[in-house]
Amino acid sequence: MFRINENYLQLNESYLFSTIAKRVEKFSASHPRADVIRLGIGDVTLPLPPAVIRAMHNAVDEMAVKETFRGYGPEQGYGFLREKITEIDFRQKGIDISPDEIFIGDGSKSDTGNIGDILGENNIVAITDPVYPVYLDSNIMRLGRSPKIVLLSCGEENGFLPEMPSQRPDVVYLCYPNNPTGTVMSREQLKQWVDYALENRSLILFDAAYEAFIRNKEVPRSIYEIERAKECAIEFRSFSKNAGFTGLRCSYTVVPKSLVARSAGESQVSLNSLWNRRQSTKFNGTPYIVQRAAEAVYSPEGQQEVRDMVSYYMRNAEMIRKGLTEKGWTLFGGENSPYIWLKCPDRTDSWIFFDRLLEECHIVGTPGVGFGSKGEGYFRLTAFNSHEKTAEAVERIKGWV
């Protein structure tokens, strides 16, 4: 009889956000008149920017004409988008990244989950706790619950930032601005990690999906702002939150050509070449229409519309921070990210707090323990709703006994 990948049996029965969705669905079915406000999953609510919509309409029209129809595109992404990313996201900021170091994907969730395909199974992998579940789950799928997976405790006592591990890791996952805690790393703190990785010949997988929400100019938006980071880091970016692409799906991964590893035979191997080979084999490319939509994000109109969208959500984050602070709750994040990480009042269990908030306030959030054991006793709220719904949620919480 055929066999399965037994590592899947070591995962939690359901993905965190699927579990939340089922609980909310059950509550709504038994309370059909409840006005449930969703501040849980990090899904956007504003429509796509007008510049993006126009670009998509134009691309659809192209697909209706024989001379401009597009079939399979390059697995790495079309040059028109890779060049815009290179110029606006990096070169204009003094960072030397070339188009052939950019790989267009269909979401950072996919890329951060798939990057393990090019990494060996004997690596020691360090992952922060609490953490975005995909990092941990995708490694359990490959390695099982193994001593090769090392969790870096990120608690209130260390500002929810990982300390340098005593055990040398081969691979380190970092996400800043952080999901779920909303915290950020200063330039000096990130430099310490780059220096550590260079000294120990480790690889940093840096998720910069929320870089657009950074307001503090002293906080780096890219790991490549740090000298020599191209020798030790892969960076992931997404159009999901800043441009509203959660339903459209587009992202990109930066794999510098100067990033090399050693094979078992001690020969040098380019990670850029390995990722290119992986994508060429397992991925047929992001659709042309979607890539034209992403290109429009870099137009002057698109840039302004994206800034306006990000500002809209950050106003919601400020509203939540202000209201919860007035209530006397302890909270973190929300200043350079769309996530607010609050301490459950009276040391309440985070799933119990989830149920109470849903049943008594009709508000959905995310229990911190869903992001790891160090998230127990904490709770995540997101800024991805309308001003009106966010204001209503804050008022309900402020009046909650």
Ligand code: PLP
Second form
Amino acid sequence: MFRINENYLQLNESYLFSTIAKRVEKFSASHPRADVIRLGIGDVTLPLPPAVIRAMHNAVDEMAVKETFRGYGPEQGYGFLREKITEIDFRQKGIDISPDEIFIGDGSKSDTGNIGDILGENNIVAITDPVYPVYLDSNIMRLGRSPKIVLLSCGEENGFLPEMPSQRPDVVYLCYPNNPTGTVMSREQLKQWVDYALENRSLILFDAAYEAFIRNKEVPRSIYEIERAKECAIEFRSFSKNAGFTGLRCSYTVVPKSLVARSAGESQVSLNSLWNRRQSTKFNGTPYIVQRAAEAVYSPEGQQEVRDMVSYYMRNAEMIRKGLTEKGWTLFGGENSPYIWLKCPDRTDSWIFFDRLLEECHIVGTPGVGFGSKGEGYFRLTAFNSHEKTAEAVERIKGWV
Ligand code: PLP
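Switch from the form predicted alone to the form predicted in complex with pyridoxal-5'-phosphate and give that structure.
In what comes next, the whole complex appears, and the chain from above leads the way.
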């Protein structure tokens, strides 16, 4: 008889946001007139920028003509997009990344979830707690609930940042600006991690999905702003949150050529070659139309439109911060991130707080414990809604007794 991958049985029963969706569905079915405001899932609400839409229309037209039709593209992504990314996201900021170090993908969820394919099973993997659930679940899928997966506690006492682990990890996942806590890492703090990784020959998997939300110029937007990070880090970037691509799907992963590991046979192996091998075997490329859409993000109009979208959401974050601080609640994040991490008032358990907020204010958020045990007692709200709905949600909470 065939066998399954038993590690899947060690996962929590369902993905956090499916559980939330089911609870909201049940509530809405029994309260059909309730105007539920969703500040839960980190999905964008504004439509795609006009420059992106124009580029897609053009690309669709190209697909209708024999001479310009495109079939399978390069698995790593088209040169036109890899070059724009290299130029605008890195070289113009003084970071030397070349187009063949960029791999276009269909979303950072896939790449952060799949990166383990090229890593050994004996690695000690350090993951923060609380955390974006994909890092932990994808490691449990590979390794089971193993002592090799080490959780780095990120509590209020350390500003929700991980402390250097006492047990040397081989692989460390870092995500800044952070989902869910909305916190950022200063240049000095990130440098400490890079130095630690270089000294211990560890690999940092740096998720920068929210870099566009950084307002403070002192905060690094890319790990490669730190000297020698190209020798120890892979960076994941997404077009989902900055440019509204959550439904369109495009992202990229930077795997520098200077990132090398030793194989068991002691020869030097390039991670760039391994990831290239993995992608060209298991991935057939992001659609041409979507890559043209992503390219348009780098046009002058696209850049302005994306900045405006991010500012729109950050105004919501500011509204939430101001309103809830006035109510006397303790909040974190929301200054360089679309997420506000609040301390459940009166030390309420985070699922109980979820139910109360839904039933009494008709507002959906995300219970902190859904991101890990250290998230218990906290709650995440997102800035991804309209100004009107956000203002209404803040008013409801302010009037809540
Ligand atoms: N990384 C983090 C930290 C996220 O919060 C998300 C989505 O919420 C992703 C990656 C996935 O983004 P994508 O839409 O590119 O798959």
